[in-house]
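What follows is a single chain, given as structure tokens, in the form predicted alone.
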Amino acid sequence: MTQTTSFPLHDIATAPDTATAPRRAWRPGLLPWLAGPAWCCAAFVTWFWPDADDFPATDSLAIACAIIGIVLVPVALLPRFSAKAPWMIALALGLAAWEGVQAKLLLLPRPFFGTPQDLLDVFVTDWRKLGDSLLHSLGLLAVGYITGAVLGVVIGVGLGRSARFRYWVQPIIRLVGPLPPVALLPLAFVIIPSSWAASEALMTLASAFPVIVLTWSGISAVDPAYYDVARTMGARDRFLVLRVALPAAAPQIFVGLFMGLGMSFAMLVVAEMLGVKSGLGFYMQWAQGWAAYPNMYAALVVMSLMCTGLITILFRIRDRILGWQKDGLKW
């Protein structure tokens, strides 16, 4: 006779199932309680160390700093602000190790060094020439990233829906697209007259070529169920392409969107340091022929800036058009 060993089915009930459950949120602690005090900490640093040259904004960058602390002490009582706090924390850090190896032990030599307080001082006196070349570097990218960015989609969507067309473009595409427009650009400056234009049509080019690619595979790889089921409705080739193939290839547009965007700002940057006398760019090139390091390592924080913010905007409008699809996407 067989004995047969049986389990308490309370116990197998109320044993965890590891496979399933949900793993716990990580939760920061005091975590956000200490940004407020690192900050104070590189206000410290900054104020009561003494300084091993005679650099300009000492006191103001600890004010600056001391002020972002005491603020950041009710700030933690926001939830939001739990997973920015290891972020605040790091950066007080790092501007208290910048400080005490620059600007207090002068580890690095100079001028291709800077301090904090030399970067500070570059935004207070000369903020109007670095807002000057910021707005000159947007209206730059945006008229060029625009017109890239319409004429790679019109040029997909050709491309994947007509073959006469893809007959006619497709080799232009391959011989034209892969070349980099840095590498046009004398070639851009001697059959342009205009700098600016010239600037603007490498820019479009940058641009487009991306678009253009997953453009044309979006709308190749449209499921052809649904175009047979908007024609049994009676749907025509204007409706095919607007409200079928651009919504179905949308995600990938956005792919070559965002693509287009980072080419576009490598080749404004270039333009304006070699054509364009004005921008970013040409900020740059002007600070490092005057040995003016400070002023140029502020024209990359602000270009940076502008780079972050122009796609952050691009992924706001992604989530807009795309709100349908927002389970599916994945970035």
Given for the second form:
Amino acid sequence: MTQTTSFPLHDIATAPDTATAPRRAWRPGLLPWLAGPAWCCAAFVTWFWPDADDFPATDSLAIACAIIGIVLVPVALLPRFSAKAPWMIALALGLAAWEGVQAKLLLLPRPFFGTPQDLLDVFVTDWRKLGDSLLHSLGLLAVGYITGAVLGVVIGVGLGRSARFRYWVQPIIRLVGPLPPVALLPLAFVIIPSSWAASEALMTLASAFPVIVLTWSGISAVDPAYYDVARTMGARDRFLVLRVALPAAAPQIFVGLFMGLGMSFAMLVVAEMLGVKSGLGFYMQWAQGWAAYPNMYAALVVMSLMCTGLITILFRIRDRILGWQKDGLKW
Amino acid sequence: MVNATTPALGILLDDVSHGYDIGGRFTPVLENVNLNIAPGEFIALLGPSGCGKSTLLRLVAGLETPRAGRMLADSAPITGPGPDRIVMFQDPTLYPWRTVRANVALSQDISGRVDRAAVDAAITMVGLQGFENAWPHQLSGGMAQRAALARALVNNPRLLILDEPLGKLDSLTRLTMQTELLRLWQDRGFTVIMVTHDVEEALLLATRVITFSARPASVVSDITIDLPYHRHRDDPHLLALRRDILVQLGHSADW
Ligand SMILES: Nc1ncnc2c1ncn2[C@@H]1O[C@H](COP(=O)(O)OP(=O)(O)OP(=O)(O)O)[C@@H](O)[C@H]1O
Ligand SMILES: [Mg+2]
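Beyond the form predicted alone, can we have the form predicted in complex with the partner chain?
Below is the entire complex, every chain and molecule, led by the chain shown above.
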């Protein structure tokens, strides 16, 4: 599962058990108890140090930090919090530093570099539109990706199992597959009247290719003895494909599914920026047009949460299905 | 595992020849093999490594069709694999994505006739109780082989095709499994064709010991062992037979 390293691993420190890494005995000590005070510190800086300009939502930010700080004090009692405490402290310190550098001292050029309260203000005032964009993006992504994934597995199985299918389909795959789907975007928007349908088609294409290739290679690599065992027990093709070939190739198929998901993220943003008039990409484009940089940052945050959330879901599914494997990367 | 009702299968091989293209050249593997196996016999196949024993088993299982010759199972031609002829391969080939229990239940999944009691009985018979929910990678080599044996036995085959089934077991487990195999065969009365490298094992278990020549394999000797069970390994008759067979396999007589 090497390709997964291309995704941000910001969550790794909070993963419940990183079984593969040698575990150093973790002495919690004082650290968990410092998380609450650290957040209260951030609240203190925000509240009492006067802003350099008239920023919105400074009060809300201070109150939010204070609430987090107070909540974290009893949370420190939970044993499983101790592993997360360093991160919570670092986040509070980082926030306080950002607040000091930008909101209080205004050291960086302004519209491009926002303040924490700017960002918070966007979430407070514009959450409805952000949420709406998120739902649109998710909808667009889901249809394209799921279609691409299913098609990819079906075509990959066909390529791996049938010589005649391979004869006709392999040349097409070789010609079309490596083409970056973005290159087809102008054409697609012309040929397909609805920009939504055009985007879905491209997203399907983008996610299908890696799934096809990896399913195909996974199916071709299945030990023929696995088929022999089932065949001597009277198994027909249906069983051989669904209950032997697919499970045996599943580790590879999941690699393809992860790569396809990454491809469809890229396709999603491009499609929303260039054609579809909704979604997070469109929101970002719009924010940039109005020089509303905090809105752009907010959309970026939402998008990143969406992507990492979807990757996490796919990892959960993989862990459930591939629980039989000796080891595997823990997301 | 109580219903010993399914009648055993008889096998007839008539001038069967087979071979493979290896590196662009045709290599004969079996040459004019003639065998008549009556229902209920326990056949042991011996032969030098690489002579074609596993190939012969694949033909009988119906996984491959011979280049020449006729193969009958109960006077019907063998055209493909069938669930009445169960093979236990040289490698355990358990499915790594199935637990031990699910692996043993494989034939039931295929046929759709679920019988959990039979699965549990087979697992107990090979001594794997407690490991029903283990993954194959958590088993030792011998345990995996026993799981494969349980998988082969679970659904009352009419012909059991075994390719060195006890090869990876330590000598004690091997003795137990030999006894179990014998008991099962006597109880259920299926036909057994078993490849083994162990001449003593062949003589202790089989009703007939068939020796093959080096590749291309053909039958060099076909000895009926007319001794009652349980046979004793020091039986002078068996010792004499053992010496004869070892000579046929290429050992010098003064060994
Ligand atoms: N699928 C195949 N393609 C090409 N050659 C094969 C194939 N299977 C077997 N052979 C060849 O057939 C010959 C006999 O192989 P086989 O596996 O039947 O031997 P064996 O008697 O079972 O040996 P062992 O006792 O070592 O298991 C070997 O020379 C091998 O190279
Ligand atoms: Mg062999």
